[in-house]
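Heads up, the chain below is alone and in the form predicted alone; it's given as structure tokens.
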Amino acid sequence: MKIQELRATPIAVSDPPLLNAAGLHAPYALRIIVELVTDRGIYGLGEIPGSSAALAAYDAIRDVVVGRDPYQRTAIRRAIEERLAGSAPDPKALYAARQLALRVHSGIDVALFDIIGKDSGRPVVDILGGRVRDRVDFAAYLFYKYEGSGGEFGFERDQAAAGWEKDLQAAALDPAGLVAQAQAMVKRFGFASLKLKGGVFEPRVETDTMLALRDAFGPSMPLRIDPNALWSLETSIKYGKELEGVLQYFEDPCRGQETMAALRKAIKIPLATNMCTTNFDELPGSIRHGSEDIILSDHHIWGGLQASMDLSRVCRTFGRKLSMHSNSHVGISFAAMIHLAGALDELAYEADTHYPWQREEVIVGGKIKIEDGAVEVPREPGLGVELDREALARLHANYLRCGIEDRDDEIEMQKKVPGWKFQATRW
């Protein structure tokens, strides 16, 4: 068997204004979404972050993934690597090139597991290893937020909206604005713990939501936030201490392996990361520092399926716990999640999901269902999935429509707060 063709189809889907560190969401998210089809008529999918430089690298590497056997993982693996940094210039020109390699053959790795399993009539998990869990847990992902949905019609105007949905179009920018919306999540979705994007007001404010949600759900509901390394040490200290016996765990509060090793000695919270320990590459210093204990890993950002087993061995090496980090997805990319929790037996947290927030699909029969806070792991062949070619072609012409290439969520701000500039370090 060997690979005719690898197609990457750039679409826009509907994404409501969420704050966050780096600002605002554009009214829509972008995903690429890739195929392999091989010379039997078997074809596997995969979907990444958009970006024009991904779209590019898309194009750049085609040559060296068709015509080969799509059982040759770790040669596809290795080309892609080379053809796209393997003559960067410069330390840091490699390090972006490197980056970028990890996420385009994330959306290869995951098509490539997506036809072994269609040709072995097996599901993901299995090629993985195996399930150890027939059920994944997800938390609800909560956000501050201006009114209103994302894309190109409000709520009001869409029929197929559900009343929940209604509920998380209103505006959350305080304590009770993100209570009403956590109690929206977990009555849809009956999800049982509950994270928060921080990062985007001062820490009192932020520390005050957290307690209302404890107030609100009660010690037994877990409670995370993330404020994406905008707050000192000092700050980080401080409220810390304010929410030890609060926190499930504090997310990537400081920036840096070392601030975050030095948080860690000084508060009573297990800390996780998605920032200061992104690849292989920095474990060596998160091992030397001490700088987490959970590390929120992505299949996208890590360089896909078998590259998130390889990290789950190094966690149980070296004491750490895994739970899975997650951005603005479609189907594809949620499924694949779903069979990668499904094989990992290091798997200690609810994952994080930004699927409730993203209104379309591109997968035939709509949205993975979520029922009480959890997914069953599929038992079809490969992913589980097949393509809606319709959905595809209408969010593809959404692409084209919006006119954004790239994400950039300072400038979205700046249409709210004019001048508006990202701060590494803001409290």
Ligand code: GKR
Given for the second form:
Amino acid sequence: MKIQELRATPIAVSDPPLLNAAGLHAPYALRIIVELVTDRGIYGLGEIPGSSAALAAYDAIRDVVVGRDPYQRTAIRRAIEERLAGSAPDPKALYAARQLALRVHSGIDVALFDIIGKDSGRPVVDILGGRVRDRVDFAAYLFYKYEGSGGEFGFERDQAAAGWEKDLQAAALDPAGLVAQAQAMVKRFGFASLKLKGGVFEPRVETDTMLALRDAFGPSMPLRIDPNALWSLETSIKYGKELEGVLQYFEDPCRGQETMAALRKAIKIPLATNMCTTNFDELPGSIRHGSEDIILSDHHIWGGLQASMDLSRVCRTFGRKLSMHSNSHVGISFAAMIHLAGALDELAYEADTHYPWQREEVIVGGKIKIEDGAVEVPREPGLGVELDREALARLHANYLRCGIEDRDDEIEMQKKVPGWKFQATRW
Ligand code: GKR
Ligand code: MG
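Output the structure of the form predicted together with ligand GKR; the preceding block shows the form predicted alone.
Now the full complex is given, and it begins with the chain already shown.
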């Protein structure tokens, strides 16, 4: 079997005005849908975060992917790495090129697993090593947000929205608003743990939000907060001590492996990261400093499904727990996360997902169902999802019309708060 064609289609899906440490989500989140078409008529799907650099990179690797046997995953990975990150003018540029190569390769890697699964008649979870769980648990991903549900074109149904579709339009700008958002999400999806995206308001307000969630849901509901490294070490210790016994884990309160390691010694809450240890090159530093207890892996960032399986082994060796990070995404990424989670030896916590915040889908049949906070690991060959070509065309048209080519939460925030600037350590 040979790969005949590589398609990379940028799409824009509506995304509500969610607040985070970097600013504000734009009305559209960008994704790239990757298709690999083989000479046997089998096609494989992948999805990665959208950016102009990633889109250009798919053009740049087309000739090293087309013509290859999809089973030769290692050779394909090496050819992509060589093409995108084989050389660079300086160490900073090399680091950026490597990060991009990992992301771009992740879309190809997922598509290859999809092809191999379809060719062998087995779900991707089986190709990854086999199913160790039938259901994957996810956490509610809570955000402070302005009113609205994002998007600008073709959302007549917003007027008639009901249930979660209506609830997701509500503003949530204080502890009470966050409790209401959490209650709506738990009611609709049955989530059994809650994560708050912090780094938005002053730490006192965010800590009070966690205490309000604890009071509203009781001590049996696991809680996490992720200030995206905006708190200093001192602030993280101060509020961390207050949140001992409240948090299940503390996600990236402060910046860098050494600072996280110092915090880890000072408080009695496990620390999780998707910021200070984000690739294999950063693992030696993580082990040397002892910077976290839990690595929140993300197959888009670590370089694909195989890399995530490899990471799981490293985590076991060095005493790290493993769970999953997420960004705004649609069903192809979700399916890949679910197969991966189904195959991981150990998955210590309910995984993150932004999925409830996205109303649109690119797969046949619409949104994947989350029930009792979990999703069944598919049994169909490959990823078990098919591309809805009409939806792809519509979401690609959104991309062309919205004019956003790269995510920039700071610029989006400046539209609401003129002069607003990102700060690496704010409090
Ligand atoms: O989408 O606003 C967001 C998140 O802040 C995202 O950008 C982060 O990558 O979800 C992420 C995280 O856990 O840090
Ligand atoms: Mg995080």
